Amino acid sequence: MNKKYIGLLDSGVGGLSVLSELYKLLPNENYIYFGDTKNVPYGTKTPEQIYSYTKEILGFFATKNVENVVIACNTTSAVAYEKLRETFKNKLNIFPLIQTAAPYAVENLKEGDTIAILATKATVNSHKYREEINKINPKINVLEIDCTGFVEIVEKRLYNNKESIELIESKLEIVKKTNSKKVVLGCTHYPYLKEIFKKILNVEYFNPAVYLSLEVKNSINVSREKKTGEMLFYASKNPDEFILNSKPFFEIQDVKLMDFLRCN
């Protein structure tokens, strides 16, 4: 296999958020995006768990000619990043969602503003939107908001149903409340939902996933190819629903199941 690949992964359908903002940028690249349905939600998990399931979609990207990875998900990202990096040094190059994204985050930020992260329970209790946003200004207050049931809601369609709306509701309720100056989209699935949001509270919506490919965009070899690129799609379960969940972001005709993850 000649072709050099940009692989993504994710739990489920939320990363195709981020390529979504990576094909804009670079419709000429070949790309292999891997959702982890099988365990899907990450958030719920614990991060030995995340590591062991996402360590072996790296070892399944790098036999494929890969060069770079895109963490395509926040929680990776927050409690796996270190390890996958020190894992597969000298084999790939690899991009981190939240540490990537943060210092973007808190432009036009002053001192004393709050910015809310709408995150995975996981994504929450790693703290590492905190941590990141305030090696650069300690002064911005960070408010993390667990929003566990948003990515079911994403993963199963549930945009309409009266419970979500509620849940929704909620959520956001608490940002209100705190005068957050701009809300992080803390979790690819959400960009998903970023119209629902909009009609509850209208305030700043921050997609990490738009930074995060700018980054990459401006770090990697890019193709001098004029034609464009060659997408790949796996999932470790259920592809159709799969198939059917992307929709919002990618018309998606074959996705190849690739059922070698544990589920535990």
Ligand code: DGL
Second form
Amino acid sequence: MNKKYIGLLDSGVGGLSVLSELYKLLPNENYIYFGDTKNVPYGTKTPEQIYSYTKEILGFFATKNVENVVIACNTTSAVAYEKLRETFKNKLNIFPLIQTAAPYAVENLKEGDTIAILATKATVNSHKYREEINKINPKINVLEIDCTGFVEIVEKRLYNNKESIELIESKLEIVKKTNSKKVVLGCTHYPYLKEIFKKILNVEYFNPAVYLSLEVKNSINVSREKKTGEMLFYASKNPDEFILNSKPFFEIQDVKLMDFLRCN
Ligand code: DGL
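Same protein, different condition: the form predicted alone was shown, now please give the form predicted in complex with ligand DGL.
In what comes next, the whole complex appears, and the chain from above leads the way.
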């Protein structure tokens, strides 16, 4: 019998924060992870560019016995999910991050409360979080904050850099001023920064990956094999950097270079 895989994709190591939540609930599954490190960051790209990269990645997954795909990237979920779903219908079952998890963010909020969304420029411009949250409760204020630069802190490991801390402080200052009740980590790279965030502003941080993972667990046919599943990692550039960057979430030994993506 051929092994089935769950495919996860992101622009870099961000989606590993999603894989770590999924793995807690589904340790017996087999996973293929693709980090598009050649085109990172996605947040400053156009929806057309993001669709063209991720279409290639899903095409690759389709050749690898992947049945279920988790878009472990808010930006892709925000700007390319509908087109990807259409392109791969009947081939892949796709779970988008924002659309699956945003409804849970509304829990415990009341009319007039403000929820802050920290996200990339492309996610903010799509207003996908606002749309999904206001579908559930139109009386909640959704404050979307463009955090361009946060992804580079993670992908270049600039955690202790003065400029990094100042940038983070300036964004969390907006959260503080607006008295936001909850803060959504609206980019999968941001869980890497959560401890820094907490030191600067100790509020409730909502990680969509936790809720997405619950939904995936409840919707797929889980493996009946009792042994721990396999994990395969691919990056479109610099696999050694990928290994270093992934350390906060995984000790990865082997990342394969898979350089089929165009860079436009
Ligand atoms: N980690 C991704 C997200 O959740 C992409 C960030 C980027 O490459 O800009 O949005």
